[in-house]
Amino acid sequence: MNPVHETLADAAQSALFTDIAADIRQQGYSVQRDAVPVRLSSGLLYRLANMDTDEFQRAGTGRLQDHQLNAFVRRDRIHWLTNDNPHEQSWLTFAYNLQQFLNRELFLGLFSYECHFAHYRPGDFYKKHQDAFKGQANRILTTVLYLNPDWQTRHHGELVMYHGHGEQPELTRVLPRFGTLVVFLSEEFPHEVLAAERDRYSIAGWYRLNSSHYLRSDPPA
């Protein structure tokens, strides 16, 4: 990338991060369409297109000893991202840059980030749930990047977010269109994934606090 293009890319990223920070400060969530550079999102799509089925595993609920598979709650399949693949590494670098920016602007104390590809086959869903509960987890901020070109309203598969806790009305619905990035406070917004009419791909991720102590590391190694 030449210096001019690099400067423009840096400016675009800074503007995006500024918008996300402002939304989080004002309302606790942000929906940004065409958020990430085309080179990054296209690389991630290329990575997905070249993955074997056995590189995905059934997703479960809970962590460690509480982890369980429950097809009545969720039916997606996942693959955790690492730095071993250059396209996955590019997303992790982008997420790290966002982490640093939000820590400076919002003083969130975000310590680490974990994320996975999620593949929802036609008819798959994830029922209403929360990514973290107050005082019981250290997931602070959730991110979802959608990787579905040419997604139409008729394909469904929306992310539905709700106001607060209990039987609250819908807050918003987000179609999983290519390049859309959703960021929200993990403890504040119950949400669900509706069944889609075609294969649906995303990267779901979570920024975490550091709750390690001398008897236990968190996140686990």
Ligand code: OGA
Given for the second form:
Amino acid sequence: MNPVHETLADAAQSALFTDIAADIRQQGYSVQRDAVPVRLSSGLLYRLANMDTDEFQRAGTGRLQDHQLNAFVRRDRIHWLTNDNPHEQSWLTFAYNLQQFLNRELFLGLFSYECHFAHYRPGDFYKKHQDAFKGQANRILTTVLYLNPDWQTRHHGELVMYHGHGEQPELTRVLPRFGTLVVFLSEEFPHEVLAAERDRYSIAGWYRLNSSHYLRSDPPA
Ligand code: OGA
Ligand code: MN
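Any chance you could show the form predicted in complex with the ligand after that form predicted on its own?
The complete assembly is shown below, putting the previous chain first.
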């Protein structure tokens, strides 16, 4: 990139990070359309297009190993991102930059980030769940980046966020449009993924606290 473009890209990124931090502070969540640089999101799309189906595994829920029970809760297939692939690495770097920014702005003490691609086939879903529970949580902040070009309302597949744990919570619905990024406090927002008419791709990720102590290193050494 030439220096002018680079400066513009940096400015766009700090504007985005500033918006996310303000939203998290005010309401605990943020929904950003066209959030990430197209170079990054299209690289991730390219990566997805060149992956074999056997590089995706059936997703589990916590320590639950019962596949039938799991299939009742969630149907997506996942692939964890690593630094071994350059496109995956670009996303991990972006997430790391956001981590540093949020730690500076909000003193969240985010320590690490883990994330996976998720593929929901038509009709697949993930029932209402929480990514973390008060008291035992080391997942602090959830991110979801959507990678579905030309997604229309009629394709459904919304992320539905429940505001709080009450009987009739307010809902926020997000279409999984290409480049939309959702960030929310993991303990505060139960959420679900509705079935879609099309294949639906995303990267779901979590920032964690460092919960190491003298008996247990986390993540395991
Ligand atoms: C998850 C999740 C949301 C989405 O993987 O825990 O809630 O919209 N994903 O893909
Ligand atoms: Mn979730």
